[in-house]
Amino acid sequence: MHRTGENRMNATPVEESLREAAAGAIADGTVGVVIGYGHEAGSDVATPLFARTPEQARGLVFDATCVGNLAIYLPKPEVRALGRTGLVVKGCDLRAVNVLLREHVIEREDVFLIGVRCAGVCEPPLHKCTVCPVHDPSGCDVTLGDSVEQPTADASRANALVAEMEAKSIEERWEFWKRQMTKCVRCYACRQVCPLCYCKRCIVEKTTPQWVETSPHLRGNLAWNVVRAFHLTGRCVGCGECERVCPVDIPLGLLNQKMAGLMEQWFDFQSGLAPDEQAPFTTWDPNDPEEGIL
């Protein structure tokens, strides 16, 4: 899966087109930096590559190892200081960009999106890839790669793991989550890798009052992970990065998938499919009849 040395020079047609598009955007001043993927010796997955010259853009790659969601860099002030940002996105990454646009964290004119059609990453493809509804990142400034057959969204397959968990008794579920939450070491890797965790000050860093205990014990761990799941409700795009980087393998995706399933069930809503979508919990309507509010 990992390519090094000589193999890195044997670029695929998609990679050649990617490098050409990125180098051209840098050369003509369209962007100040292009953030994409590169290969680094010793890493099994592609690592972020910041190209600021056409020559550096020659190191860009795109293959099954390009797992990470690079949208995480868009809100960072040190990245914005480099000028207009070019970003290489897969369909799932574009969903995160759409949420950032929807929440006015970034503005569309400040980003140059290079979309790459993607049938899935890793071999075999990750579960998130088998249920992904966006293999073609439409709406980008440049879109590369051959068309990918768009599968029909299968909610039952997407929520299969959630359904399996909910088939257990309440006692069994509690024992399961108690074991999982006890493992948490409060490293906050899940927060750091999430493109939608962009708060300048996280709730766990607030001590007056202290809403979430910071010690890595069951009570504080449960509060942290539940609060974070609610914070992402109606926002999470299912990129799976939080679960991928968790050092103790807590199935965080189960929590996010559960909440996403409720959003689809109650509001017929999937997050990140368009930058102008009306999200259930972040849209205000002065004509809302407030039915159901006690």
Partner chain sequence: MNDVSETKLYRLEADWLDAALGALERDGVEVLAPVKDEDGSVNLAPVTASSEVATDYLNALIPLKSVFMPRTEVLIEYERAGVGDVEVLPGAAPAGQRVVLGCRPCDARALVMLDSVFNWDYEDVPYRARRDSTTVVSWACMDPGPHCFCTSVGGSPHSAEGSDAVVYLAGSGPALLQVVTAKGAAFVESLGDRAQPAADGTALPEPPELETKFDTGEIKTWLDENFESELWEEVSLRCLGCGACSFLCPTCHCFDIVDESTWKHGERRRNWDSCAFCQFTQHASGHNPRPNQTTRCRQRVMHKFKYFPDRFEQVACVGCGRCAQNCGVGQNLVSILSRIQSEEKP
Contents of the next structure:
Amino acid sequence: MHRTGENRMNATPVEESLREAAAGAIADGTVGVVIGYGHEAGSDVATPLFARTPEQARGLVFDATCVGNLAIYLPKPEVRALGRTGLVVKGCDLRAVNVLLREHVIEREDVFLIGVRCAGVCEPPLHKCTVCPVHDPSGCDVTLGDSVEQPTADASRANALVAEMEAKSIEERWEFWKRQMTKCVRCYACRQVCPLCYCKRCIVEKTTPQWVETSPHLRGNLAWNVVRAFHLTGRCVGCGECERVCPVDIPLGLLNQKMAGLMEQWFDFQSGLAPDEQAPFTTWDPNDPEEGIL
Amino acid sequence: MTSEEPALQHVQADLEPGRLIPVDYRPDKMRIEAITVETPDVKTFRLTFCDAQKAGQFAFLPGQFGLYSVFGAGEATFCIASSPTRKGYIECSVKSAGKVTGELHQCEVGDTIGFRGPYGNSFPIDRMKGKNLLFIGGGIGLAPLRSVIGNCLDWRDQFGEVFILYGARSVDDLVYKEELETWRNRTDVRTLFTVDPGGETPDWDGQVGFVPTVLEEAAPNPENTIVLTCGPPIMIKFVLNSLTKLGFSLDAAYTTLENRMKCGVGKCGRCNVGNVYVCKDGPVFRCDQLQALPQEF
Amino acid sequence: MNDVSETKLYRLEADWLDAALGALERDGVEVLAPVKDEDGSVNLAPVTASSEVATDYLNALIPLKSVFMPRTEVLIEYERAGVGDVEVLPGAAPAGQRVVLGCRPCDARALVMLDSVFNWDYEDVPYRARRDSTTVVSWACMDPGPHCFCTSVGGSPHSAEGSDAVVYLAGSGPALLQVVTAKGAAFVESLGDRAQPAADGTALPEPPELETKFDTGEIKTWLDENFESELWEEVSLRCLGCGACSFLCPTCHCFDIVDESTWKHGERRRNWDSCAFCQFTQHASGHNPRPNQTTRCRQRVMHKFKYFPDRFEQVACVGCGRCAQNCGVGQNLVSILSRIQSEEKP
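Now that you have shown the form predicted alone, what about the form predicted together with the partner chain?
Whole complex next, starting from this chain.
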């Protein structure tokens, strides 16, 4: 993030192998497009690059500015119209792909996954990178890059930001969230960038009845952001894109981290670690305790 | 008028260059006087202004539209479906499709709704005088035509021959059945009513066939004729083809566009087709001018 | 705009800001100035003391338009009066007298464009009321940011268009104030002896240099001919379809009108809306004139650089750079326009 998008002449070894893998997959017809990262003047972070020819694949980069989660493009009809999709994924991005597979939004044969081992992006590394459980994406069609040491999971560090918030009094928390939610302009960048917000018609766009008020006042904003957090509970993979793209800097990640923490605590479940995982809210198990059910 | 008339010619009554009309988005209250069930999902509402002064001042031209509101549900745009020659009330025909239209269908006689308008331009009544008139309607698209047909029939001696061609998907979907009967019984109006193949009932005595096909079979004379057509976009497209085949010039044909609108007065930014705003430059467009626009409607 | 007569140029004493705030508060005038919030964002907010005012900022996060066209506002209210009837109440009371002290010239210039739309044959009463009751004093831009391109769209870091007065804050030295309109002259009066007519021959500082990135005339020529072009598909592929660029744009003005009510009481609100949203133009029937992101991206560029100039003889862009700065996927109006320019001039 701290390097503006200069166009480096010299590719790193991982970039060379990335460009080669992408160009090859396009050239031999394995895919119609490879979606990866490129550099563009005027953008501090790497921008999505849609390579449809081997030449275009020469523009692919992989470095600390490759923050975005490109899995967002997989369900889009206009992307699918380009042919089978090749997708450059970091471990964290792969978790979103796994949920899309688990929820049958896409099928495995629709996508050619080019995994890149990643120790973390940005300098200093993002919170999600410091607690990332999948530095090494597994199950991809190609995996590139040097092996990366995977630190042992540390739940207390993963939940540190939530714990910090929960140490505050309920009044302080309410004041904090009131202030944050008041800022929301309802641009829906959080939803649009979320790989798991793929509903064809979002609940906020349903008007008969009007479930969520669309006005950007505190009441409507609270309803919207809470509904969204609930709909992502047990699904969100913590990629942090919603928080990154929020133009008014609402710490949306905190809501998702809180819910992810509860999922781990109550169901021993982390979303998106495998495409065939059994998600608690969408899996019926005859042994489920039926507390709370009539 | 000729085909050289400017593309954005404005015939809206209220608009004069340099004079600003204030809009505060406050609707006038109107009372529902009568409700006619036209089809399983279309109702016609007869409305009168609650405020006597407003009722006295109100005037509109055929083709103009308004924003009708159900308080609590919101506003929606419909043309005024009654004739300006019938004073004291307006009518609108509404298909139940979304939030506001659904709520409107729940309203009863005596209920109060809101109205803002009239907005937009109108059918070219002046140009139509002395000419033969061909009206081609499809489905609920008869609503704006009904306003201008009513106007013309009330001034019948000002126009030449009048031919009304109207079609719907099925007999059930024909709107204004009473008026259709009245028009059919007039000796000074030629009518042709049709339903799509499969939409007929055993006792249907009209045509069976799509509107453009029926139009080509009827082969009206293009000479000295003005065409007004309104209906679903796909029907309009084929009707214009048929008109061209029959020798009509599209600079003598008019239609209306109904894009989604929120303000009705050129500000909210969603009804534009290219640089043309349906709310201010339309909703009535000459068909040759329409064809010159980006095909984004 | 720089050929202002010398009598309209004032030299401001060091404590002019305190004097202004004091005088305006005594007169019951609300002052909106750039304030840095707890999260580090700068926005226009009510202030009463000069210590609250941020001076070292590039631009406000939320543009000046929000002062005249709030992101949500009550147009009318109503109370149910028995079954099937309502009493319609007037909307929110018009804003009292206000002074915006410290917007950037690009944001003020956007008001010229908004004025064109909101007074286009029909005068938008709530907008006009706020414009009439508000004085806009902008702070000339001395240090444009990496995304700025005001000079490419007919503006300047020191543009006075849309401002009632422009203040040139010159580091530790004395500030200059340029009066542009009668409202600006009235503002100077509120400064009392803290503003003195500048000495004969006092010149306005030269605006900082800013690279011109494209020519709007050439872009318009290309847009006139290229409603259909492969470029639209290419540049729209990565677009997320969110409203960040339009909501943070000082000239984007599209809005929605919605009702929100309980059984007894209801409000009709006007909210910001965006042409990037998939439902923006969708009919109740399901038909959508702009059914995909390609047509929606095209609309945004066309509206700003073709349709708006066609109707109002000005582009609807002031080059503030917020769209590029805030796009989650680095979608960049400047790069699209530069590409269009290269297509026009191969």
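Numbering follows the first chain given and starts at 1. Just so it is clear, the model here is predicted, and its values are computed rather than measured. Throughout, rigid core stands for the largest set of C-alpha atoms superposing within 1.5 Å between the two forms.
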item: Residue shift check between these two forms, rigid core fit, D276 Cα at least 2 Å; value: no
item: Core superposition result - C-alpha of P286, shift between these two forms, Å; value: 5.5
